[in-house]
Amino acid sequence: MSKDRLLVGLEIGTFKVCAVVAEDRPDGSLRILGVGESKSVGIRKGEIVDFNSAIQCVRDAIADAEEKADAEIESVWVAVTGAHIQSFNNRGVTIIPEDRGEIDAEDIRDVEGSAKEVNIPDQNWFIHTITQHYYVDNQEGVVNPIGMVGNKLEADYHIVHGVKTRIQNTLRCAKEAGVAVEEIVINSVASAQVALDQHQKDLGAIVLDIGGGTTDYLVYIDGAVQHSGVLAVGGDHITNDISIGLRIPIARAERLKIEEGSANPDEASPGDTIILKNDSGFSGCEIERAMLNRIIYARVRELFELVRKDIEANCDLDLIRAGIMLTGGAARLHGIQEVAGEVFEQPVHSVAAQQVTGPTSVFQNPQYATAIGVVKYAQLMQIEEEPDSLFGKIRNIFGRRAKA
């Protein structure tokens, strides 16, 4: 197989990294052919806290997936999260010189650097410029303005940025562990290159990717992205609180969470107890279901609340139609989607990766979706250059639709 048909995701998580190796085939399609996973150690909430020891799970993570691929891997896409990632919307103009008149792809990266003259902190990178809508001369609905004749272009764009330093720790971790670095992109743009088809994008949308330390989230409406962020509460605040809460290990918080716990807090009958049984360093116990109930219910609609509160300050609820898309691992808590439903008073659904193939038991599981939405993004991004191929990106990566 040729090199140039694999691309390759990594996903540096708060429990797990994860490596999607994928053959970008012919007809267009994506088949995965691997993923190598290794347990995050000096990792937290998404960023680096000890870099030998990411380094090491990076590589563990890189030779399983080299070895059920059963292909060497040189280089990796790799999603980026952390609460010190932010994001805004701006406008952009220039004014097209008189003595050409027509609109080029120099216009484009003129009228996409106008949007950026803005003060961000000093030690902050710009992400990524996502285009939502191209004006000329004040005529909306404009899809792609290249070739076309005015005096004017406007844009409006979705811009996110984050801590350089932060982001250079995981590129560095990537490169010391033997792999180069194509690029980046944060972790709700790529689950929702799987968890969104074009029209839940059109009808707008919002993508909740629950991990382990983060939850991650992208808003489209009207098929353009308008909002996204990043909450440092994932699945690993709903096993502290049950580790206090019942005065157990953390170990077996995190399993008795999996594998008993559900965030309905009226599913549990009275009187019914779940049995921990003798453990290492653990004598064992006996606890009410209910109350364990009761400790994620909480924690989960604190979650949902606080993404909530933060959308509504720069959306209107009342343009998303398509529901709320919940993935990541999290996502497949017994419950969630009814407090999700509960709290944004939306439709909600549980999504795994779409438009791929490959074996199901990676595709159909949302806490691989962040990954396999990296090498997605890594495919739309290869394609073909044409003439328009910078707005052929555009459309493909980000479902922008231009206000009619």
Contents of the next structure:
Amino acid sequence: MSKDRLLVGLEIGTFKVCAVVAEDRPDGSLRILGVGESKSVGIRKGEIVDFNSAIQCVRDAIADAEEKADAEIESVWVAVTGAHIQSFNNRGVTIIPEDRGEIDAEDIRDVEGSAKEVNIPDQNWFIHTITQHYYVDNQEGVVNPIGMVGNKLEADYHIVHGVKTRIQNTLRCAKEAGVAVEEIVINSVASAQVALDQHQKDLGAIVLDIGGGTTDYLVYIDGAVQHSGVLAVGGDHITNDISIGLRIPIARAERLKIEEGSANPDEASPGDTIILKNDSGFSGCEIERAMLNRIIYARVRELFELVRKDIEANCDLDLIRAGIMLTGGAARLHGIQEVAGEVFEQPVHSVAAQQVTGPTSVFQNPQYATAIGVVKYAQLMQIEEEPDSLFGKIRNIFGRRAKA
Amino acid sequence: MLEIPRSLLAESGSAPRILIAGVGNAGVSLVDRITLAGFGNALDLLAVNTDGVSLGASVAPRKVLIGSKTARGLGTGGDPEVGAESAEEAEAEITAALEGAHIVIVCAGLGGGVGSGATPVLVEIARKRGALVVVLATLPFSFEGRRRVQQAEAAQTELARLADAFITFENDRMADLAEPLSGVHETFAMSDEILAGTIAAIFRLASTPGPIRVTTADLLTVFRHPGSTSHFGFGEGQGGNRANEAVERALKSPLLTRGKSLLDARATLIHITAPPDLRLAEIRAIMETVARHTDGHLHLGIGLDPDATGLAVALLASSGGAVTARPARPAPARATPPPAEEPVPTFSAPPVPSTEEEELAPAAPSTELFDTAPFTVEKPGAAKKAPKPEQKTLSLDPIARGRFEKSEPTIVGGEDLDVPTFLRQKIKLR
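And the form predicted together with its partner chain, for comparison with the form predicted alone?
Below is the entire complex, every chain and molecule, led by the chain shown above.
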């Protein structure tokens, strides 16, 4: 069976490891062939804490994906996250030699290089250098400066960096599981690929990917990435809060959160109780629904407030006109949209992957948004790499990092 | 408001002389430990006790026997009154022993007779001489009985008011340090190690030469705010990641209580001691990490020590002060016209503060007392509140992290986000 190019996105998440196999079709569309997943073990807050268990999980997910997609997986694109990932904006400047005057690809590399001449901690790596805007001789709003005439080229970049060793651990984990790593991408950039369309990016939007262990967010303003961040708080924290607050085991708390939980404290009427059946090692009890919801509400609200605070410190919230896109596993939590709306005072949409084809059950589930986003990102990168393609002249806006 | 004592101004060029005084049995044994650890040559060490036998066994280079009349060379029997009288009796000897010291670090175990009774007297004498006084005190185990705890609390209030900086270590927290099954000797050794390490760090802070020296004035800035509580943390790191290791350890130091105390710190002094190969990037990493935990002022000091084996970070934070959790009470007290010459409350009649009201009461009027006193270094101790209430809240820590017990804490703005939100925000669930 002949397949067009296969692209595989791998997300080693706190809750699950998930591999998405997709086909990059000649017409430019992306068709998902299969999704493999396995329950995560040895991963906390998006980072590997038990290496051997994590390798096994990745192996399982890859094998599952190979079976479902009926294809052999050789290499993957990997999403990374973790509280160690940091970002900032910087501007690069380069002067075009007098005798030339015309801006070429070399100058673009120079300007990017000059933007990266900043101090990041020794142990950190650049992950992305995302172009925001170009300026040629102070002319604003240049989309593609190649071929333009000018003396001075400037560019704003959003630069993402993280701790080298921690990224290497993720890479090694994939390699140990038997697949080569093409490249890495941070969770929020991946999720944004599927959660936002160009129109929303231009209007200004926030992507909030609430996963099991981390919340990754990305802010688009005027079509460019303005800010990104990772907060090491996610669905796990909600579960943990429930477990402590109601004094029930973690596994029971997780089920309760999914089946009954709501972030809306006003939803439960007084006296409304949930009966937990006895289980092995758990004697069963009756809990008040209002209590459960209050615990969830407190955590979710705090989470959004922290994110808002960080975004506000870096961006003007008034420039967000397309609202908040919630994605990730925790986006399925009942009532979470309302809380986000309350905190951000913006319209909130719960989104899953758009602009892909394949089994709908997969891409309509926000749990898979990151992994599908990785594939989408991979597709975008490959188009940019081909000089002959129609899109070839669009510069690589995400600034690829050298292969590990 | 800030008067720098003449003695300090005169010799501002040279490193300040530091004297460590151990008072009472606990203090003396700590001084012994420091002597044995080899700091003895660089520091002035002084042991002060009423018990001639204990003093005789001490290896401290200088010793002062107090209360030869009152206590007749024996212990005080746990009575602070006897301790205070003994110290007053020996004022001349103590004054002589403190001669020439710019910074006096007083170590004592509160709760007993000498520790609770004599320490405040000694602190006062040192302050009168114009020295900067840092008190490092341990608080008794709660199982040592009500009386000792009360005596310790009284002394704590007194010392917080008198000293420039007051750092406490609750013995009860020892349980958090060591495994529950480890021997008592090991546990005590760990607590002593922490205290000795703290002293060594304070010493280095003030004495190691480097590109950014910490002067006594810097120390005063950190401690200046009346009503403030001091917290101290230190950590060391080696190898490639030493900067991060050191600062993480400093933030997790038991005395600093996992970086939490920094949240409301008004000022934080960060002192880095390292071999001369210290890089700017490391300093930056440390400062950025600390800055994430606090919004207060940051003061940086850097000492370069060719003999240092690793990079050490010491954090000295002062929190509370004018805007405290309970501002209502100290404020009206300050507004009342001060008694011109109110005698410093001593321990001749040890107050037994059973309520908070009583505990705060003696501290408030003394703000004014120091304003009129001629030779004080500054007014910090004045309304300084005992740090105890703040440290108590931390006992929640180990239970409340649940499944994140063993993972790296997520600390944002000084709050440990792994602890359930409803607990931190004290939301009523029912």
